Structure formats: structure tokens, C-alpha cells
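What follows is one chain in C-alpha cells, specifically the form predicted alone.
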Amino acid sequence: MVAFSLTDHPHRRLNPLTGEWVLVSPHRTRRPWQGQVEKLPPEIRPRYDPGCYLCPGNSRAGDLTNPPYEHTFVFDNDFAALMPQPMEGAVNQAGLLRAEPVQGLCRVLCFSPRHDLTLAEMALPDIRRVVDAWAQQTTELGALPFIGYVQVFENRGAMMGASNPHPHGQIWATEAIPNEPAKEMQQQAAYFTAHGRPLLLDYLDLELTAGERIVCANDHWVALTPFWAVWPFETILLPRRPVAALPALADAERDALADVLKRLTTRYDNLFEISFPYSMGWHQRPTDGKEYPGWMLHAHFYPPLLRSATVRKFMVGFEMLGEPQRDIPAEAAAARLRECSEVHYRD
């Protein structure tokens, strides 16, 4: 019988946050074509773009006009996936067809004035605004009684949808929590209730223990690729302390965090030296004001690129019909990224 090792033979690993299990391919990295490894034209873009509905002093939809903001800029959303307005009624036929009204809250968060910029290139005071943005931000939409979850997310790069290049996330409010939060609450709820201690800060114990699948980290964050990452080169942000939700972290936290997310995304931006596309968002606790033992704020990194600024991760056939499924391992990924520079790499 062969022995099993993890960076030979293929085998399943288990997300503890969703109880869900991706599958692990490594010996495909073996095949003969490995994809071609291009770069991009350098993207340009200018300080200011006059036709850009996101900077400053230019016109949005519905003869809106933006602000001469400096910093952040906090708008709602003017064509928003969710509406405020209380609505009745639902629908529910043998509880096969089943359908209800929601509520909710969508907003654009301008990270800064200079359309050229990402956070990888800003300041780090102008990410500390940034963070603080996204704390004011779950105050006030999470006080509303209509809201019962906060999700701060930024989609970055044409590749992952971003519909404008200017430095911008989101904040969509819901009245119910989404289907990815929930399934980490039970898990989060049920391994608390088991041991006493919260999921991610015992596995962070032996990520830190471990040492191969950490990318960066100071005094107060660790950025990794999670064992069970299922993007090429997936990351998880995870705070030292379990601190549940963004307006928890203290000052200091904050300036730390700032600080992780400008190497992390300056190391993404070296990999193959482009603006890398991602997917990023956090994951806080409810604001229903209910209960959730073990809840431990962290942010999720999802890339799609896999081999050069060209060739991408795309989940189909078995991934679709049957579990995520990924060829490098997570340990690989890791290095790669600790390899790159914290220095930009267009500086």
C-alpha cells in the first residue's frame, strides 16, 4: 500500500467554516502543458477620469452628482439588488415552491478620489479610512431593525465583475443572513459548544504552529491559504484576538489591518505583475442582535488566476456537478506568494 502524502496523491480536504469538502489534485501540476506565463500591456489609467461615475464632481444616474470628496466617499447604490421599502405576502406551494419578500440596503464605497489607485498602491493612512469606513458603515446599516447582516465585499478587476476601475467596494445590508455566513455561524456554533474556544483562533493556532501556509502577518493579523482553499491562490485574513465584527477592533487593529491588506495585495499585484483580479469580503457577526457564540470576524481573498495574468481558475463540469476540486495545493500557493515582494512592482 503507498503511503499517503499531501503534495503527491490526491485526496479531499475539509472546510471546517461550511463542512464542506473540496478535492486536491497535485500530482496535475505534473502534466506537460502548464500554460504559457504572459504579462499584460501596463494598464494606465489617469488621477482623474472626467467620464468615471465614481470620481469626484462627476455625474451618476438620476442627475446625481458626486461630491469634491478627499478621502472616502459613501454613497447609495443607484441601481441597488435590494430595496427598503416593507413588503407582505409570500408564496409557498407544497414547500416546493417557496418565495418571500427582503428587505435591504446597498451602498458604493469609494476607497479614494484618484481613479488610478487600488489598495495595494494607496497610503496607508488612506487604508485606515478605509477600514474605518467599513466599521462606520456595519454601525449604521446594522442599527436599522429591518437588517439582520452587514457584508462588506470589493470586487476587483474586470475578470470578477467589476463594473468600473476606480477603487470601490460594496455594502449590501440584508434582513436575512446569506447562505455562506450561515453556514459558517453553525459550524462556528457547534465547534464552540464542543470546545469551548472559537473555530478560526484554534485553527489559526496551528496555521502559526504549521508555518507553511502563511503568506504575511504582524503583531495583530495573519494572511494564509486555508487548507481547504479552493481558489488557486485563496487567502483568509484572520485577527489574533477573536474579536467578532469590524467596529470591535481597536485602534491599533485597525493601523494593523491597514497594514496587512497593503503587503497582502501588493503580493498578489508582484505574482504575475498585473492589478490581480480578486473577489474579497468579510465575514461578521450578525446584527439581529441574537446570540452567536464563536463568531470571529475574518476576510476571504477569492483570485481566480491560475498559472499567468491569462489563465484562470474556472469551476465547471465536476466542480459544478460535483465538489470545488484544485491542482495546486494549498502549501504551494502559500509559497509562492511569501516569494513575491512587498514592494509594488510598479515602484
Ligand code: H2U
Given for the second form:
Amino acid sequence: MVAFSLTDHPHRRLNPLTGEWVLVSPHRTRRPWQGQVEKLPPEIRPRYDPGCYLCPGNSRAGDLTNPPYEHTFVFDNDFAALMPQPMEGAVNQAGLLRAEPVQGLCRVLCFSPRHDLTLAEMALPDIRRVVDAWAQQTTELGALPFIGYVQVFENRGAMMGASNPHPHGQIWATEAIPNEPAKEMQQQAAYFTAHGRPLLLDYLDLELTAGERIVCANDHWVALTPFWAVWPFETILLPRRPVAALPALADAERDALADVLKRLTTRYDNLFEISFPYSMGWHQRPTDGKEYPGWMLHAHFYPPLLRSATVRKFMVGFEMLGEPQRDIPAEAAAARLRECSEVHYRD
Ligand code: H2U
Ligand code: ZN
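Could you drop in the structure for the form predicted together with the ligand? We only have the form predicted alone so far.
Once more the chain from above appears, this time first in line as the rest of the complex follows.
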């Protein structure tokens, strides 16, 4: 019999936030790659692009024109996936062909008028404005009677399906709580009932003691690769106190959030010396007015890259049909990110 070790042998790790398992195969990192290699978008972009539908003063779909905005800019998505109008008519609420209408709103948030920047390269006061816009949108949309959940996110990079390199994110607000936060809601509620403390607060304590998965931190925030990470360089961003939603962040916590966002995204960019693609987003307490004891605000960063700027991870085969799998253990990924500088490679 071989003595089991988390660094050398195949094992499964449980994600307590979703209740789902991930297969970890640390011995597999040396396999050769003759598969798809990604094309990289050009690194140098103009400050202003006359053809960009997000730059100030430019036109968008439907004969709309962006104002000459100087900081952040929010607008209703011209191709929204959700609609605010209530709907009438028959729905199947039981049986095998269930459906229900859903009301909602989709917005686009431009982080900066500058076409050539990313969060990593923006100045701290400007990142703070993005934080304030996220909080403000959550308050505004969450107050609507038909909105039960506000999902704030950013798709960055063509590899993640972003349609435009201009720094921007999206906000989708829905009546129903979507699948991912719904799983987290149940897990956090069950943990709080059993232990009387938020799951993520106890988890953060464990991680601060262990240290090996921490990437960077400040007085109010900790960025780490979670023990159960699925994506190669996945991170979770946690507040040090159990705040439930973005609007509840105090002034100092918002400044500190801008700081940790810049540092984390700079480390990401420096890892392979490219503008690092990812999907990131916030999971915050639903806005339907119910009690959610134990819910703790956090952000997930899910970057697709695996071993270089051009080799990405594919979630296919066993991962689609069985469960997610990763090669490089979370601890090794955290160490790689810790080694990266917090001075951006383009500075
Ligand atoms: P992504 O890059 O993450 O796809 O976000 C850009 C969004 O901008 C996308 O959802 C919207 C698209 O629907 N959009 C407009 O609202 N107006 C336009 O003129 C072009 C794109
Ligand atoms: Zn632009």
C-alpha cells in the first residue's frame, strides 16, 4: 500500500459551498500537449477606439449614443437576456415539462472611459468607482419588487467570450435565485444551522492558519485559491468580516477592495505576461427580503488558462459527464500566484 498524499496522489476534494466534488490528479501535470493553442488578441490598444460601442460618445445598437462619460457608465443591455415586464398566461409548474416565466433586467457597466485599460491597470480611485457602481446597482435593482437576486460579473478576454476588450462588466438581476447562488444558499444555511457561524468565516479562519493557499491580502480582504478549486488558477475573494452584500461594505472596505482587486488582477496578468482572461463575479445575499443567516459576500475568479498564455483548460469528457478534474493542486497554483509581482509587467 502507498501512503496517501494530497500532493502526489489522485483524490477528491469537496466544495462545501456547493456540495460538489472535484477530482484532483497532481501526478498528471507532466502530460504532453498537442491540442488547441489559443490565438492572443493584440496587446496594444488605443485609448479611444472609434469603432467601439462602449467608448464615450460612440453609437450603440438601436441608434443610441453613449454620453461623454468620464468615470463609470451604466446602461440597459440593448440585447438583454431578461425583460422587466410581467407576463400572463399558462405555465407548467409540475410534471416533467416544467417552465415558469421570469422577469429581470440586464445592464452593462463600463469600468472606465479608457478603451486600453483593465482593472489591473486602472488607478485605485477609479477601481473604487467600479466598486461603488456594483454596490449602487445592487441597491437599485435589488429594491425592485420583482428582483430576487442581483448577479454582478465580468467576462474578461475573448477566450471567455467577452465581445469587446473595453473594460466592462455586466449586471443581470433576476426574479429567481440562479442555480449557483441557490446551491451556496442551501449549503451556507445548513452550515449556519449546525454551527451557528457563517461557513465562509470558519473557512477563512482555517485558510489564514494554514497559509498555503493565500495569494494576497489586506486589512479587509483575503484572496486565496480555494481548497476545492476547479479552474487551474481559480481564486475566491473573501471579506474578513461576515458582510452579506456589496451595499453593506463600509468606506474603508471599499477602498481596500479596490486595492486587493488591483493586486490580484496584476498577479494574474504577470503569471503569463498577458492580459489574463477570466470570468469573475460576486455572490451576495438575495434581495427578495427573506432572511439568509450565514450568507457571506464573496467573489469567484474563474480563469481558463492552464499552463501558458495559449493553453487553456477544457471542461469536457469526464468533467462534463462525471465531475470536474484538475491537475495542478490548489496549493501549487497559489504558490505560483504568490511568486508573481504586484507591479504590472507593462509598467
Ligand atoms: P460581454 O462583452 O460580456 O458580452 O458584454 C457586452 C454586452 O454589451 C453584451 O451583453 C451588450 C451585449 O448584449 N451590447 C449592447 O448592449 N449594445 C451594443 O450596442 C452592443 C453590445
Ligand atoms: Zn472602447
